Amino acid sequence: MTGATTDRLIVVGAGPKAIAVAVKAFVLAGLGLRTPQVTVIEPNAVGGNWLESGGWTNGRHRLGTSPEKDAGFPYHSTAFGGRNAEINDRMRAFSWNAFLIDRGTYAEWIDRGRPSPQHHLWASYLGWIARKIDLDLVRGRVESVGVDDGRWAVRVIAADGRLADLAADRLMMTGPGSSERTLADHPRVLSVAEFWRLAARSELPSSSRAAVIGGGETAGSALDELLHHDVLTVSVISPNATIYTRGESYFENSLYSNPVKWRSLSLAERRDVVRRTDRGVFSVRVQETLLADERVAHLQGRVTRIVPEADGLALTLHNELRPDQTHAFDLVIDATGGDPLWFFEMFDQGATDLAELALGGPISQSRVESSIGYDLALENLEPPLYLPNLAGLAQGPGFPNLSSLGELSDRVLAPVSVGGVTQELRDPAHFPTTART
């Protein structure tokens, strides 16, 4: 089928997943294949969560994943019939290596042993792609999400306060949500964003007994930075028995790069893989730093209570089968990460009702994670709502992170059947066929 289409996909958040989908759509359009118009909504910059201004990093820490797992990785499209080879070939023009070649730094990167880039350079890579494809970027913050006449109705508020109402046939949510969350409102309990702001200005309070709550990479980066400041001891608090190291062998990585085996694993096996390799683990590089620093210790438990004391804070840690324990600290960094369901707070009552109807009950993380379909959208919900950050358990551990961006974009943009007819082609005159710089 040929001809123009009004199909529009809105992506909230201009991070790696948004860029991967947008550049794949650009390539598909250049080949004359039907693809939605991709519009990205972002309040800050492209790749903003990888910059200091995003509140999740200072931009100088290094990427935990190989940068060659880029916007097109693993370059193994299978969703587009006889055009797959062409798609893979054209996607290489937007690879990490192509970015370095364009910058004139490819040989240097190779000679230095392919080091992981700092976060700000990864953001530059994403911005480079956005410029080359002339990304349709709406700068603003989503205020509300509803459904009107079978389409998503997204209200956006710009930095100057002006409102814009956008309609879309599909909606994709990305990103971790706010980095300003804390378990308690106290000047000595820092959110991730406040921690990075103070660290950048060298204004972190001195501490004799600091605590970092969280066992994942957000906590690992914060801990890595904290050790460069005036602190005598640091306790890492997480529910795991110890601080695990991210699995980096071929066997673990292959499950992330190619999720074809994932559906054959039991739910218990999937949870075990995610627990051991992604959630509650530190990167190898961060672990090497911790091994050399005797100031760091681990405390097992979930923080259930924070009570101010005269000289600090008392944290209550809960463990199953053991009595609760209380420990005293004078500085606490809440690095537990964002709320996985943050975007549902923006849904109006009508959109919430549709989501709950699709889920068969009230919105919860467990219900959502078990209801993500092959296309990474919530099953039984129209119009489609793509949730790659919550697709790990159902579809593969690489989708919530950077490990399979090319496969992610294939699943979101694969041809769909409408009225029994496969929608494959669109009018290429509506889209450019060559990259713009």
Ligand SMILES: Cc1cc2nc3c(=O)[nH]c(=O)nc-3n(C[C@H](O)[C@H](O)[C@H](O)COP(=O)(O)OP(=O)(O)OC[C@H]3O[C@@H](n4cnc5c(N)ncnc54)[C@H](O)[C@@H]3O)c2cc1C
Second form
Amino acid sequence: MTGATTDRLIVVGAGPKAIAVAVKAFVLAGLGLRTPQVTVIEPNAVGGNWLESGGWTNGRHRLGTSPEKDAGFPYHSTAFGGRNAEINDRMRAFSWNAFLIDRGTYAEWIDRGRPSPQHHLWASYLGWIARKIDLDLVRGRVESVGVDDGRWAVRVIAADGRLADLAADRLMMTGPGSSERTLADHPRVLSVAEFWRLAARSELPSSSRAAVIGGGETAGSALDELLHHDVLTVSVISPNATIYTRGESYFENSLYSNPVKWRSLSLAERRDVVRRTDRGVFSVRVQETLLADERVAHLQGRVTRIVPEADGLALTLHNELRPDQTHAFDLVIDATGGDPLWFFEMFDQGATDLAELALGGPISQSRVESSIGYDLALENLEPPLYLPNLAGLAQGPGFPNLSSLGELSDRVLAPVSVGGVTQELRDPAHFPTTART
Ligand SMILES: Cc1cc2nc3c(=O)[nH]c(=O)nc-3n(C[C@H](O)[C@H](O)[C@H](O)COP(=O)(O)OP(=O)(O)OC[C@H]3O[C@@H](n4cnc5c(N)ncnc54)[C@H](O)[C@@H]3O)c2cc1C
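Now show me the form predicted in complex with the ligand, since the one above was the form predicted on its own.
Once more the chain from above appears, this time first in line as the rest of the complex follows.
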């Protein structure tokens, strides 16, 4: 299990997942362990989606989860035999606490009661790690993905229009895709990115009846901001019967931090946990703000139609077992979040064919979600394609978010020894049982 390899892992997007994998690879290489060379491609800054320029936040809203769920959390590597303790120890140099100590603000943070950092500070933490490990960062936007001679062929376009073609043995996709999407093309229907642009300039149109479509973190942050502007009422529209608060008890959190039990749950049980704790839920802090504000109400339903009217927009809401209802608004924010399959749009025909062959049919969210292996890659696909954002259902609810970035990087980077021969981990059945404690 020693010696540097030349295999290259390209990560699309320099968010927390890319940084978690890159820093773990840095630590493994420092210990002389087998690890791919990690190259990260990012058009914005490191942690770009946590800054105003990324279009998902204004950077001043606060993290919903604890920052101690950082790039190394839960500091419990079990995949590297006798070297696990050293790895955990070296990873501590890149923790949230180490970042604060380095900035000289650790004592202040403790004394203030460990507040959740604003998103821009979280981005600074990620940037700090990137600098410490001298991250191999390519500035540009991935434009297309193909397969050439058994390797990923990734085309990157830089801000000045120059193109670069990179080859990789493995590829990892991160992030939610574009923040510019809207359900309807109308000046009073704002994408998340447009909402934050206008809010930053205090140019949000005043509204007597606003709607925020979506029940997750994106909607929560937008709503939190909207209430500071000129609105008389806000309806939060989501398909659920109510707005759930993120479950934060030990029992719920432990499933996120340590997904060992996850595979023993039925699919129905797993969906239930995700529904109650992650997808379509607001953080406790956002929920508290909303409860106290009598301008906010919840409307259940899936928006199926948006029709412009003389003085606004008519939204049709669909609910199973009930007739459709129409409600009028004068401002609509589409905060339904990203498209989990966004990156497949960049795949050329060859790469798409390969993915469909691995999936046994056309690309769909349910097919992809049920085909993610232990290593967080799509099963039956060579070269490997890691999709942690779609690994929640199959492998653990913490992989799509920030809840177990250390476990995520272990899964992606762990080698496996079968019969004394070191292989990449592709099948949990081959996982050496002695390696897990
Ligand atoms: C407002 C908001 C608040 C959230 N708060 C929390 C929270 O508190 N806790 C939590 O666990 N989760 C939270 N989430 C969910 C969060 O998105 C994920 O947990 C986490 O950011 C995902 O990390 P990531 O590395 O996959 O992607 P991101 O941090 O989203 O990074 C993706 C990167 O990809 C880049 N990119 C996009 N397109 C391309 C391209 N074509 N080529 C190259 N790069 C590209 C982007 O610029 C971006 O920097 C929040 C989400 C939102 C929208």
